[in-house]
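Listed next as structure tokens is one chain, alone, in the form predicted on its own.
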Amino acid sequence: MLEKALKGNVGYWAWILCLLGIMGVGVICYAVQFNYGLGATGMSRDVTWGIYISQFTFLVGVAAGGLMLVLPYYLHHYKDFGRITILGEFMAIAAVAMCLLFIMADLGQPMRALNVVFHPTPNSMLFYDMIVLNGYLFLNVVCGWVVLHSEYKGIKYPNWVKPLIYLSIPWAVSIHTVTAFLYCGLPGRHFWLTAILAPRFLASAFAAGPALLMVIALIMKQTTKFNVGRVAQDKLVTIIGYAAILNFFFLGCEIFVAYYSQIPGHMHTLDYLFFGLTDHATGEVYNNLVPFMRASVIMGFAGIALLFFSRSQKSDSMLAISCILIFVSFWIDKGLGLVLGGFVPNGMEQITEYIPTGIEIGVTAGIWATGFFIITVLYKIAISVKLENEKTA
């Protein structure tokens, strides 16, 4: 089936070359960081996790979002998701691959990753994060490829795949739950020290992942003959909408607890994220993330409203805009605010802002391009197989 990825029109190959170019830039930037060390990044003693880990955190949610397609189809036999379930599994493969690449970039020296294997520490959440991420990647590669290959051959997938498919359902929940425990298991960081962090992670995952898939599906609808179907599209709108609403409800709970209870550790970070924080010693105001966080809230609510309105109007263009708004909103919330805001102020009540360097941005762009390259190749194969089967049916 791999040969199907080598066939495409001019637009397809232009997109591939564009991604390869960005990936090349990422490789060059990573080579600079590899030779110079993490001093080439904007991280410091006070901010030990930067844009790499924030992107990792967000992408774990994108990977877990595939559950919203696998669970209805395989567990509840919702046949209308039959055309897009494989797309959710393949999107999870690309997202987990990006997660692992961001971890490797954050380690500085990639050989350090072997320490988790050669010197395991079961009392550390990082040990379990390694297990669930690699396990979820394995499950999606095996299940997705075997099911698609069986469809390519015109036969039913083998029975031994079913237990792996069912196992991938709770495993999808585990990858984002363990990631949340990485943060809320650190008592020195008050902003992350909340039991609601894992549910909040899952709510945003079940909105952001399907939102990205919806945008890609609408693009494929315009560029190919592949159509996910109106029923499946409407159900995805429902999933995205309610999950997004639930995420903002959890955020509201965090804000209420922080300000009503006057908890300084939570209030200071929220002040920094949404209003800016003043250093009382110098009088300087720190507010780098304020425009992003305010834009995140505005885009999130606008995306939710537009999402349900687009379904009533049956407008694909409006639906695409709403899904992009929701996806970007949650990317800002988890890909910037959650991780970077958690370091302000530090344990000594000092403020150290983090600004990514050009090297970090280049590496980040290269890894995102790698993920989209994987998605493009896998989706090209999957759609080609499905369209060929429909012609012969």
The other form holds:
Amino acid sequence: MLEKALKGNVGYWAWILCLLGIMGVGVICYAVQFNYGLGATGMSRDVTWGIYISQFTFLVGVAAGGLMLVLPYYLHHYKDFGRITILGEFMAIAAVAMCLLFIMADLGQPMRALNVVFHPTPNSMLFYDMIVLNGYLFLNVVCGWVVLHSEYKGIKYPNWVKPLIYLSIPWAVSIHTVTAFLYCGLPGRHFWLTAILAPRFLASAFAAGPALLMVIALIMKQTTKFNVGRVAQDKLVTIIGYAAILNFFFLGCEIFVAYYSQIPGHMHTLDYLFFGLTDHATGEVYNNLVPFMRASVIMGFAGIALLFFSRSQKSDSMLAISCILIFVSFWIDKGLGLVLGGFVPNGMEQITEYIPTGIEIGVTAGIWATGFFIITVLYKIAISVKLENEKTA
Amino acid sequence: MDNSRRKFLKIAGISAVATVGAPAALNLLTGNAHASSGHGAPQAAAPAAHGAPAAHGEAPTGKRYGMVIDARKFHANPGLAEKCIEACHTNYNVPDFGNKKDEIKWLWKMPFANAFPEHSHYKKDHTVHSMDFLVTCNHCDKPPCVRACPTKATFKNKDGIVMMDFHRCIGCRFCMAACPYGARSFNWRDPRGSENGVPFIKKLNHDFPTRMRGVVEKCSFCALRLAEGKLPLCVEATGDTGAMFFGDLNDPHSDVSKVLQSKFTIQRKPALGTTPSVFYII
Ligand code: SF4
Ligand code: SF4
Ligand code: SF4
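Coords for the form predicted in complex with the partner chain, given the form predicted on its own:
Next comes the full complex, and the chain you just saw is listed first.
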């Protein structure tokens, strides 16, 4: 089946080369960081996690979002999702692979990463995160590959994968729940210390994951003969739309609790993210995330409105724009604000801002390119098999 | 038995097991299964109100080292705090990178509002506002850093000291996110290096190992000195000023217990339930 990835037109190869180029830059930047230490990043004593861990958190969501494409087909026999289920599984593979790379990039002693396995520590949430992420990767590789390979052979997939497919459904929920538990179980980090963190993570995941898939599907519709179909597209709009609305509902709950209770610890980070925080000792205002966070909210609402409007207009271009808006909005919310905001102010009510360095951005871009490389190759194989099958059928 | 009934019974059974087992599992998860070594005086465990300082644990078992810092004495002896910091940082080869971003510190000074952000600093007297408070790792009795560490590179000793294994630490910095007191530092760069010919460790102490880059470090309560029957260096540096006391909180006759019994003291962020072992006289 792999040979399918080796046949492609000029556009395909140009895209692959471009990704390989960015991956190369990432490798060079990582080499610099490896030799100098994590001091090559913008992180500091006060902001100890930066864009690596925030990308990781966001991408766990993208991986979990694959669930929304698998569940209707396998659990509710929703036949119209037949063509995109495999895309959901393959997207999850790429997303989890990126997550693992981001974790590795963030470790101060990456050579010792296996200590997590050698010295298993069941009271650490990171221990469970390691288990659920690797498990989810394994489940999706096996399920996705076996199902597609059977289709390639023109047979029905073997029965033994069924239980694995069913298992992958709650497992998807677990990866994002455990990832939320990394944050929401820490005393003294008021912004994260909220029971609604895991539900909020899941809501944004169920919007961002399918939104990314929708954009890719629409691109493939233009560049290949692969079409997920109008019915599936409309159904996805419903899923993305409601999940996105839920996400904002949860955000609204957070804002209410913080500002109605007027408890300073609960308000500080929200103040910092949306309005800027003043250091009372020096009078200096810290607000470098404010434009991003405000843009995130505006893009999110605009995206939701446009999403439903595009369906009534049957407009693919509008649909693509709305999905991009929602994806970027949630990327800012989780891929920047959530992790970075949690450190401002620090436990001693001091404010330190964080700005990623060029090296850090290079490594981040390299890992994203790796993810897109994996998606491209897997999707190439998947749609080649699907299109061939439909020709012969 | 029809199918749906059997299904129901199965679910009911599973839920019953889950409800019974969950608290035990949770206890295991948070490490509460181990007897807490309690505070100074034994007190009956009482459920703490939400947000109230955690109730004192069960009757103390074994040793639990703790410290009392008398901020008034430090205020009365200018330069004393610096002497303590110097004693600690030179002995433990704590590097100085000359910038805030890479900073590593085991013991340092902070104003009241930063050291005790959860206490009101509104209309406090001038002395409190002009005082600096020495802060370090609290060697919490229920340390969130230990709970978070995925490799047991940070762990609690039987004597209550929260220790670091620099050779096991993977540098994930989960413990730094978990510590509410900012007590932990990360080696963002190689501490053994130098810049413009000036080494980051000004005077190398060959009796204590330097760290490698990419690991976390913090105050060790001078565990090695305690094993030799000596006091921590910072406490020793205060001489006979009475600015610091150290000893076993579970021994009612230790220096530190006697001070705690006779003076009003506070801890940092008691509401978080970490039960710090460092106390302050204001
Ligand atoms: S003060 Fe921080 S580092 Fe020290 S034991 Fe408590 S939580 Fe851990
Ligand atoms: S940085 Fe080291 S000590 Fe801290 S949690 Fe990670 S492995 Fe444990
Ligand atoms: S107890 Fe020892 S390690 Fe801790 S601050 Fe004092 S001198 Fe430093």
